[in-house]
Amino acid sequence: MSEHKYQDSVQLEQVIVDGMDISGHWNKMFVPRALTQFDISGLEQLRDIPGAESINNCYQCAKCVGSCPVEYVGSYGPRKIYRKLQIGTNLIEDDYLWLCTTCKNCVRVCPKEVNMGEIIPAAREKAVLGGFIPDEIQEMLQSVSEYGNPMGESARKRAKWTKPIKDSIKNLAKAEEGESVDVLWFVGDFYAYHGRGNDAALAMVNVFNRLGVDFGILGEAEKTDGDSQRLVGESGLFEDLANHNDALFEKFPHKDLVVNDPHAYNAIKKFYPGITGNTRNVTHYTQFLSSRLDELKALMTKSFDKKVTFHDPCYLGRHNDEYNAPRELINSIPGATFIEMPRHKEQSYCCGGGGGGMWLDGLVANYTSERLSTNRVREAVETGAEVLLVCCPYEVSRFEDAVKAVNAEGKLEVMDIVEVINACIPEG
């Protein structure tokens, strides 16, 4: 036992206690374990941050480690973060703070309710205030601050994607205050600015029109929803964005606020009310379309004879408990054969884009063997599916890059669910 690395010992030649000589080989005293010599001020600092208190609940069972998507391609997990805090790490100044995608899978399995979905943004806010922020995130925040979107694109170009549409689309940015619509469609950044996002946006317009939906967009007046900015610790910028967008929602009366981005859904539903005091009837587009399923089925008369699989977005699924609406739409696609991936619904893997991960590929690459999106595409390929369906704007570009990385071009296509729905509706 004395040779164990944690069991170094000392033995005095003579030991006298209360006048009694207890010297001898049997009085060996073991040196305290090294753990007691570490500086745990980093742990104390973290658990004192409002929102991060639950880190103190960890009792290192390590259930979170096996559930963490970053651990699957690297070495991570809340338990490992806690251990680093125990042995001297200041998380506020460490890269480990930025590897979490806030997917919430660890929260799902934690018996002690350690909530990394709250801990990480709270700690990042402290880091941002202290100037400890990755260059990639700083650049993204600067773009949002200047242009209202993380791509750094001009606000004037936000509605440029609508040009191919033959029939005019109601752009409320050019309308008088008070003009009402049944559906106010919050288009989002990737649908507005990314080429593949444009494809899905155009498909969405056609589906709305064929359903006879009275809808309008906010055009160049719209700004990013702010959820990613909140998650990387820029709470002040998030508040500005929430107030800006909510003022637009207030300006144009509507029955339903429809969003295509699960991150926008999460922000507007859960966090805008605490800032603006207003609660909106916000729905993800899969929820809205599934509520019109009978009408959609009547429209979808063209067959889509392919094997398809589906990736559950973390912020629609685990964060907001919506698993059925996308599947109802998928199962209504004529001719399609739906194959679930092994990791699905509550246990779905993460694409890596959440929690600011969309803008952290450079930093994350230093700690992982491959992108999370690449790992997920490998799983999709193994199902034998020909199409990987998604319903989050982040995922088309991430997964299409991953398809190239695993040499699956021509074998696996990535499509937004609404693109497939639109493909099944004949021109009319």
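Definition used throughout: the rigid core is the maximal C-alpha set that superposes within 1.5 Å between two forms. Numbering follows the first chain given and starts at 1. Nothing here was measured: the structure is a model prediction, and the numbers come from that model. What changes on going to the form predicted in complex with the partner chain:
- Once the rigid core is used as the reference frame, the Cα position of D18 differs between the two forms by 2 Å or more.
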Contents of the next structure:
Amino acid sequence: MSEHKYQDSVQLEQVIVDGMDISGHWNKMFVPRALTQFDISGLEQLRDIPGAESINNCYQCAKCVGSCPVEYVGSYGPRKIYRKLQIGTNLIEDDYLWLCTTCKNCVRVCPKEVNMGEIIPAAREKAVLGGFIPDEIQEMLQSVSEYGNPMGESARKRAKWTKPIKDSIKNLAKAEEGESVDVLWFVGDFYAYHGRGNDAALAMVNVFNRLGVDFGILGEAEKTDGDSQRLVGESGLFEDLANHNDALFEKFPHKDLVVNDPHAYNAIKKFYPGITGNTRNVTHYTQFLSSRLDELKALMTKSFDKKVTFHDPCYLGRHNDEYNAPRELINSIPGATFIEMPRHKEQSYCCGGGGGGMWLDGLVANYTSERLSTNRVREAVETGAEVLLVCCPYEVSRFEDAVKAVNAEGKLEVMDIVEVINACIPEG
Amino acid sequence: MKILVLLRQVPDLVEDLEVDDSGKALDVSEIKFKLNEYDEHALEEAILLKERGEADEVVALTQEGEGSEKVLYTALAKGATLAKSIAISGEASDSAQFAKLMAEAAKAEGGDMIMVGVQSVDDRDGQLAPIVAASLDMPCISAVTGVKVSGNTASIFKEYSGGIMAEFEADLPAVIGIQAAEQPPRYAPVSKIKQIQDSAEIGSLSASSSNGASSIEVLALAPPPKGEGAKMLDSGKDLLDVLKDLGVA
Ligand code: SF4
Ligand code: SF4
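Switching forms now, from the form predicted on its own to the form predicted in complex with the partner chain, please provide the structure.
Now the complete complex, all chains and molecules, led by this one.
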């Protein structure tokens, strides 16, 4: 506890100045204020962690609070985190550390450049090394280090989804080094293992083939991109994953590296180079397809007569500034009417799955009135849309659960953009 | 107080298991091995005892072979004080032989408590703890969910079915089969494991199978036969019809 600078001041029973008695009654103004008595060693430790220094910039203006998606359904935001630190919380050992989805909406509005996108992973790295890991995250990390995917599925079954279309896909897992393709497609965990992800993956294959793209997948050799593991503070594991995947990118020469998961896009574009020293020509599938819009439009002759809305993924939008590519695709869907949700583009509301949130539903539920994805689906329903379009594989399952939670089954469908594109291409 | 923890690598059931050409054993060429889940609990309980100051040393032991270094470095990263691999000459063809080999290694290492997972996918009847104990003439308590040590005695909490708990007191040395540690097994961060790999040494022990041929002969190994599947009924009436057909209603 810090000594208060007035603690040693002289106290007199009576004070007479120029013959006038100015003694006052004792009141609490004479004792140090409670504020100065808190243990702020937690704050001091946090701001000393490389990457987390900007927490110290906070001057409590509260601009961030209204922007934080967790605050909508609970009580959170950088200002509140800073306040907790001021009154003695050690964030490293506190559940509060795990509520942030690293959506970066607060970073957009903070006048003092307090950057939760950097503070949170840095602080969690310390927590992970100290053994302060929520059980759900521990289980996920164990699965990733054991099997290369967070679901704990067999690595050998990563390409099982390709069984029905084996002949229309090139699996490079067992190919010789140097086998080249125009497009190396990094499929990702959810497309590979999740039932609804499989639907989107199969749609993607058909769209590639109909566009005449020469593409290949890494099949059983691919491992998770690691961005979520980085964001929960397991930097050693992230490093291993980056090296593993990048060695495969090196092994099979390609022009474009296409990913469907914005988290993979973020990791490969911004964080792999720092580890591997290699820069890859990585594009999100919405970018890749919108660069082929004319060819795609010519193929999309079937009409999709529905009202649709779109959820911007944090890691494509705010983290990587890509708002147009998905919109270009949506606007080319024949017959569809596109309605934006009130919170869109830069102000998009987070689905709750980022920053490890995908595996923290249990812990987060103790601090929130509803899931973030539920809050988002309510907004989608209010637009009157019949289909909620997404382009991040985390979201289909999150939003489909949320649709059930708000009793909108039969009213609102959740679809990956590529599923709709594929539905508009007649067989042939 | 020195605890020995015996760690076993077992077939990972995430993979499809195949029977080999002999029809009597698993096709190990296609199997992925992982650390037995119950053994992870045994290690966790031992480390907890050390952290509470009830034990001074935790020695992780495992059979030498593919993956054994990873198992041992991970144990060290979690908090074991020493790790040794056990070189086995000959082959342990049943769980009793394997247990005797482990007992031999444990005896050579010497310790006040031997902790093992209560069972494993290849030892469903949980023979390891009792056979090790019998070989070393020590008391054995299995299906344990908590241990406290003071001096030369251990208080041991054991779970019975139906939610009944019992507390035992055992003189050390003793063998304990852990069903569940007092908290979920901790995660070892990759960077910590790498750090340990650069700084720690793995010791070695050996055990020789001198107990002759196994008294158990495997006649055949096969996956369980597939049933005819379940039939989903739509209504109570359908159920009644089925029961009537069977002559019970
Ligand atoms: S907007 Fe920035 S400075 Fe203002 S309270 Fe939030 S973190 Fe602090
Ligand atoms: S990054 Fe998002 S979830 Fe985290 S504090 Fe900022 S606004 Fe809230």
